[in-house]
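Just one chain is shown here, as structure tokens, and it is the form predicted on its own.
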Amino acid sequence: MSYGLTVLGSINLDLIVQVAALPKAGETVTGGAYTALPGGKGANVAVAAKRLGAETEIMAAVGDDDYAAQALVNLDKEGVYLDAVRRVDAHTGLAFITVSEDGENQIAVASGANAAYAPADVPKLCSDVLITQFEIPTHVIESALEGYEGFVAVNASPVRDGVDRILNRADLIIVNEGEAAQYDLKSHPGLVAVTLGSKGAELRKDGKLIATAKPPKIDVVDTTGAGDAFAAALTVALAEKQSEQDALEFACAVGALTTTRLGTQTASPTRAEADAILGR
């Protein structure tokens, strides 16, 4: 592609336990299967975008610990540029994820290096497209956006207060139904994509519905990385100048394909897989 894409966000190591059913409050569920996989919303988006064909770099922080190498392995393997990844005096971000047989999940995150990330750690943005999320400090994002004139996509997750300046700058905001209810996006002048789980997604512009799409029928294994893959796919498709309808259909297909495999980065589909399921 002729454009460059920067992801400004988090890098984690996901510690995953698969169980028959998610534990209730105060309950211990035994007999689980364990695996450790690279994660973090920023890293997930970066891998997804690279697999879909975008020349991608990530600006992020990891700790000076043994977890860092495990967290970076997929980014390095996929060819995401890592020159802007900083080592900071904190542990690498960790996500503790429980996944049930029906694909639902519970996640607790120890932010570590992601919370210690500072504006001074972020070089000047030079790419045409930026994707960011709220697993890093908001003042880091605000600082990075100063003077930036490229396309800004904000996956406004997890929900945070005090992010109006970032949302107002966004050309594209991506949220799920629960997140959409927490923000006042009805008057946002740009694009707002709302994911609806198995029902698909909607895309609005200037508050008006301009596109809807449904995901292809698939067998769900793990829903953990679907939102990140959707965000990457929609941003990549719009950067390619696909129509809003085609871009939303593409993003729904990529999100759905991600749920057919365990994990986040390892589950992201290739461009060929996404195009094939859409018959393109």
Second form
Amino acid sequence: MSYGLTVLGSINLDLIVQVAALPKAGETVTGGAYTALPGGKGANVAVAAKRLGAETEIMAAVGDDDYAAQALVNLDKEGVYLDAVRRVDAHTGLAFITVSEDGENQIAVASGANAAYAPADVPKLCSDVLITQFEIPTHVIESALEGYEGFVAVNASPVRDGVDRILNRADLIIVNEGEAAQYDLKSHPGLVAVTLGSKGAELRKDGKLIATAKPPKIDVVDTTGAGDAFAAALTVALAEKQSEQDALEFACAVGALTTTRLGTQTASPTRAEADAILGR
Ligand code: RIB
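Condition change, the form predicted on its own to the form predicted in complex with alpha-D-ribofuranose (RIB):
So here's everything in the complex, that chain up top.
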């Protein structure tokens, strides 16, 4: 099955500190190890999809600064098409991420170029499948979707108000439990996937539960980016015409494998790793 996949979304450089326990409000924790890795929900999805075998392009913006090259390095190395990445007059998106020993995280994003991204920067969509998320302006996504007739997957993260038009157009919505509680998705006419952390995920169609899946047993190092990898894998699997049950199991496995290594893109599994853990 041949199809093209476009990711419309964010690119960040992730500045990661690993600490024993996440700081509480007003607390300072010291002695953590520091790593800078490429991230951003859009770029993470693009790398994950490419590693799973999809021909992938990303439409996004980076800044006019030295961070841009670092943020783009994995996308370039993995062979994601970058012709539609714009350079805008802002700093490249920066995510400040704290990861605890049990793999939980806190993330604060300085959006920079992602927030400066404008409808005029986005070329006409020509691929069969689009994945987007909410780290770029809502009006950019709405404008890109005008007249687009392909399959639309929306990872509705981070939670944002005023996105009903985008959600209504989505063929597939992907959210975690917390996000699901903040949208009204019960009567969504398409597919809605809800991730449940270590408990796995559920898939509903027209409001009815049609599939559940549990992740394989793994040792968690860092949960950052697991949702992005899950979204990429579910979309890729559905585009390949896998059954909804198989697609959900595949996405759970890919999300789980992503938590076994530090970072997001660097932790994203290959197709061979995903197939192997599922015994396919
Ligand atoms: O979903 C994980 C991502 O969220 C990180 O890579 C960070 O850049 C933030 O955008």
